[in-house]
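Taking the form predicted alone, here's one chain by itself in structure tokens.
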Amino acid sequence: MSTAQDAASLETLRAELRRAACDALQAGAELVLGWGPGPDPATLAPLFAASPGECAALDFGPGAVQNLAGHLRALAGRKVAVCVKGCDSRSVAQLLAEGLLRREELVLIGLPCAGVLDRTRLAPGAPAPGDWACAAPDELLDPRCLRCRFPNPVLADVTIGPGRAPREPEGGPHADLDAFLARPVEERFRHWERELGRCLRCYACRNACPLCVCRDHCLAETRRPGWLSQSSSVREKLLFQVIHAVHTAGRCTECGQCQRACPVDIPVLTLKRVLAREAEALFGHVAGTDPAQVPPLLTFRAEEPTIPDHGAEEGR
């Protein structure tokens, strides 16, 4: 596609997006959550629009990295429209599945996504998102986007722009996890000692997670019960990350907000991905793909057909 065609395609998408946002306001939404101009040409920042004039600043592209679903719990009780990429829509669907949002309060504006930027890969002077239309070169994308199975919203009232094909990386979406888990246990433990030794205990990963909804009562800070101290030891940091990963097991939609928020670039998403894969293997559950499906760790079944009962039958 030529540069002129790219520009025309982007302008068409922007016009459709802004029109859908204005329609949502006219239909009774109090706010539209989307993306608008950021602090630099490569960044689109969250934008809260409450009027057609404010909707004129809405934009979309590879700089739209923020998962806007993280704002929805604070807006519960108000009718809002929210722009969602594939992973964002999964977060919304998961919150709906857990009864943490009400569908009638939401207008979902879906935007198929070709991937978002990894700013650590962006060299000075690189083209701005507008120069890429709605797709950036693979070498500049967040690695999780290169294995994305859900580039299109799983839940939307209106969808803007052409659909995107799922990524099919060589070796499958978990090839990197398989390689990591194939390493000896001692080597993996030393890896996490090195990585978590840099942790600041700032809880940016927790605060950025759209599914971590009990942060006001977080075990990381409560003293009743006293699960964690404020020690800066690697042991305490590892325990916090394990608690966070288990809290989101079967719920994490792999949006990457936790890892992106980390000020020292610790690959904390790896822990969540391992548990997400186990939830899929054991229960056939992929978080955020069905708002009517209760996550496996939020329910109870006396017997799980995919989990052997270790000979309990013989003892009866």
Partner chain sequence: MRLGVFVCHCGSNIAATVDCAAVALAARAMPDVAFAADSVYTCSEPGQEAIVAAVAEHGLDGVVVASCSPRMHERTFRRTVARAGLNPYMFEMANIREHVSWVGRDKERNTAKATDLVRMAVEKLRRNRPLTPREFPVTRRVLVVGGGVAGIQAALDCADGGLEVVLVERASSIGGKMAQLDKTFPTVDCSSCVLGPRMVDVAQHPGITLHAYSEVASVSGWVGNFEVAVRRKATYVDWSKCTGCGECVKKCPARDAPDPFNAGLAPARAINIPFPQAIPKKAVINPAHCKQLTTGKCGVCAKVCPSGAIDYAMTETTVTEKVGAIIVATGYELFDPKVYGQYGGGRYPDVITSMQYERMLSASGPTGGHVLRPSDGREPRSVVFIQCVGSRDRHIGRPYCSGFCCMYTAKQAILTRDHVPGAQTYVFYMDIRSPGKGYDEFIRRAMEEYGVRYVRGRVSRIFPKGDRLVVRGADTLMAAQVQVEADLVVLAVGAEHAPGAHELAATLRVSIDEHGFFMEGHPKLRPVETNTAGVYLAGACQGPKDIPASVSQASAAAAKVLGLFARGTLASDPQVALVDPRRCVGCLKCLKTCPFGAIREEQGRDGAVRAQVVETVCQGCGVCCVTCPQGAVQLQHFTDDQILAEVEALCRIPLPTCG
Given for the second form:
Amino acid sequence: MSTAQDAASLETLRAELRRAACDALQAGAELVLGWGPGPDPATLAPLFAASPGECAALDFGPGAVQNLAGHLRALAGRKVAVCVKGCDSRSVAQLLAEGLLRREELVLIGLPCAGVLDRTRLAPGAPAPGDWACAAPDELLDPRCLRCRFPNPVLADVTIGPGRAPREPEGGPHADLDAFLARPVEERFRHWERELGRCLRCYACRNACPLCVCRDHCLAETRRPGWLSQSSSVREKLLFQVIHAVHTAGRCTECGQCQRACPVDIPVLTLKRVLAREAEALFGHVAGTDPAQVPPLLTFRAEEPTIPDHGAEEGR
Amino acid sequence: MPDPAADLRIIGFLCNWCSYGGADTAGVARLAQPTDLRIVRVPCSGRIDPLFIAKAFYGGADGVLVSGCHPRDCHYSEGNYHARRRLELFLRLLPALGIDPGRFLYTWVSASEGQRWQQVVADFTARVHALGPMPRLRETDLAAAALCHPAAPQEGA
Amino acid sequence: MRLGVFVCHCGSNIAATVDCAAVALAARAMPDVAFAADSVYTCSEPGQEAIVAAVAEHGLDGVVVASCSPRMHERTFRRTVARAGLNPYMFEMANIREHVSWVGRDKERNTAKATDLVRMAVEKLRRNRPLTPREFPVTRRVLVVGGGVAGIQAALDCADGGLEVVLVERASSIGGKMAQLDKTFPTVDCSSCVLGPRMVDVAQHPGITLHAYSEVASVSGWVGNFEVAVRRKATYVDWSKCTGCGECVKKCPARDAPDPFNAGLAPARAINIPFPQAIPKKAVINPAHCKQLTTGKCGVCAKVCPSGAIDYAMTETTVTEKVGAIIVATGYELFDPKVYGQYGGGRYPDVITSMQYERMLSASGPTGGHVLRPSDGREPRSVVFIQCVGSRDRHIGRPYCSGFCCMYTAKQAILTRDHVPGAQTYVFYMDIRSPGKGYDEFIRRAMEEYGVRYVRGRVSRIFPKGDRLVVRGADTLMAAQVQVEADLVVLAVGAEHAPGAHELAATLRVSIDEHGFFMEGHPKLRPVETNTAGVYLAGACQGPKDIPASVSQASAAAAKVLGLFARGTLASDPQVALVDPRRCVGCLKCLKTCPFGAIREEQGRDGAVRAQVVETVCQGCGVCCVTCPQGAVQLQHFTDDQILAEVEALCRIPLPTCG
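Having gone through the form predicted alone, I am curious about the other one (the form predicted in complex with the partner chain); can you provide its structure?
So here's everything in the complex, that chain up top.
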């Protein structure tokens, strides 16, 4: 697939990335969070490099699926470098906006991204359908990437590789949401009943979420307050998804880590996308695009022109 | 058609200072209302976690009514401003959950607005009755359901 | 846990539409309920004693009373429970009167609803914890907003009681509406002779700081410790130098400024002292009409002022006052009759308001106490009074009775005969409202001794005929049209809320009713309190009132403040937020949303940052609880678990329980 010219530019890009990583270590970073060779040819696995030698294995491409921002909160207090795709950089920006990370502790290596692979569309052990220099075909990409508005990092100290154009899918980025919302209300209700029926309550979705900073203190796993019981009922499983969506409302950057992590392929990102779309409509807020922006649910305006007065029509 | 002979389950979350007082004012004035609503008193609409509403719906509520002080009149000066953002966003999540947004209303009623409270309760109750009972979640995970006693009482859950 | 449930009949108020015995019976089957009974009046002495006895006899840990609104009797029953030896917070109320028996007609459904409400209360109470208030020091100073007769009375009573008082008045002199009056009913004694000495007392009292020509800009803090920013508007006169001699007023060439004190009967000078008895007696420049300030050419007052007090460059300043309580006495405004086109709507000079007439009757008014027609300065021979102008009229949004117009109209009709012997007076009225000591006798005197002709009916139209006015209306007692020729028509305008009442209510965080009057805590039991602790009401700001009622309420408010400060410390409400340090991850979202700045960042011994609530600053709104994703911040007495328990108690779907 790759031509000789692509191969040459691939090596140039890799060299540039590895040099940036070494520079970061030199500048005082203890670790570089990036991607390296994975268990199969199509996957790039997270690689935490602490020495120039380890940096030599760093790589990037459509197999670099993982959002590494989720590791940063645990590393707070130490200076680290992290490789970020466009979507990953939004997680970082959002955590910065919430005061959960310190900018001076981060070196951001920005990597414009042409889309990452959807592993469910690949046969196990299949060869890599693309690399950093040569994008994988659209039909193998995560559907999220086909509507990507931020392929280029919103925040970076150094950017490697050519900038990418945002995607403008036909019917807009929310065509699938609109189609879902056009279905009869009871059908939507039964949709979640069916989907969550599979849920194992493994909390992989939560553990993968870069914004879930509660760690061991998640509401789902405590008796006080007792929001959820340990019962294996659809009600409890669904309620947890609502809790996750509400707790990330106005914060979620739609990185998709939750949905990718789900071992039984429940489309858990949908609820968060709906909230993100509504938060943008109501508050003009696109999470993770500005580290100086106050999250919309931590502030208010006395006059909210976009919020209808639910009361004007009733009894007045 | 909804059965007007049977009450549906409507849960109200009312702030203590304005809307709970408004409901009291309606009571003192003997302003007749449908009997479906049961009110939970909270200090401020800012105390109302949208997740209480989710919990109510999945627990079997057919409608949820939230009422606080009018914007600018919050007893705690800002609580209802926070509530307004949270509740509006939550309202807009309901269609995606397959819960008819007509089952949820948040509004503002002051302590002096007894008549308005009567009207809000009457209108909202009629709206919920028009939608009928909320669908119940069925256990689709048979393996998990088999582990449970289907008719176990709620107490101690 | 052993809980007791007491279901109140409230005589027949509840029992008529709720089967109280059935509710009590159902309560006995609820978890942890060891005792349940119904009683006729739970709040009565035997009712309360029954609770105390049951707590002892059945070893109860907590009590539910199902009766009226907790806004009515929660305090009462908390005291009862405390008397029984329990923590007062081990108590819950189910409101089965205002929310059930009084609004539902169907006894069966009401009973089911009442049972649900009791179940909710029981489930909440099962999760209640004993709470203990903390003591905190108070600032023994009181702010009185408004210097009318109510504000003056409240300020003097508080100051005489040993408190420091800060009195803020919007106008340049205290005195309010009463200072504008010539005489007062039913004694017909001189208004300024009654009020004047009290105004002097305010000026001379060592305990009172007066900020005249000032407004409350902002209020922060809470009961016991408010911080109030008072905006002192620019007077353009240095009051520390002004002696109130009035030279400047005499010489001022700008004679077209409005004169609110004389109700617009005559213009005022651009520099003015509103009336001879003004306190403080200081001049104020109206910047919109002062030639120096508008055109830069004049400076007459600066030249004539013997003490050099004029300061054209003055700007407004803000002073901060720390107080422990606030009395609101901002009074009322008079209705503007222009909306009534049928009364001339301001088109006929000889149709005037009752306040304009009052200024005309006053010896210190613009006519020197002579009743003269504004159009031609002639003495009227026939004066018609029209009552309920802006009162009891739903069509203009004033459905309420202003209360005092019947009486002041009778007074003005009587005074008319004193000022213009032989003048004929007519009063068009809807009903005569004269409840009060000596009030109805006063009306009788107007009718019988002074020959005032009372016509029961509304006026449909006033129109000019030559240099006179024709008043046409109905006499509903005679069932006939009547037509009266008048030289002067006086409109008895009603009361409406003071301008700026809505803004002040928002500043003070108190409620306002649909007509713009401040809401009392309870119409019967807390008539001078508001629902904001430490803020009290006096006078017509709470609703139209005459002078005796305003003064009474002012003294009552002062007594409330003196009572509040009597112990030197206050007990803080223990229903505050609390952070569980084991669950807090230090994201500090709570800190960003707290309206009171009651949450601070605290570094633990392990070096980790966590949120901490300052208990005496927390007001208990619970905004923080919803921002905390871990549920680490919990509002005491309204915890997630307590609210969830109430929700669960109402839900009908049992949760499958794993065996």
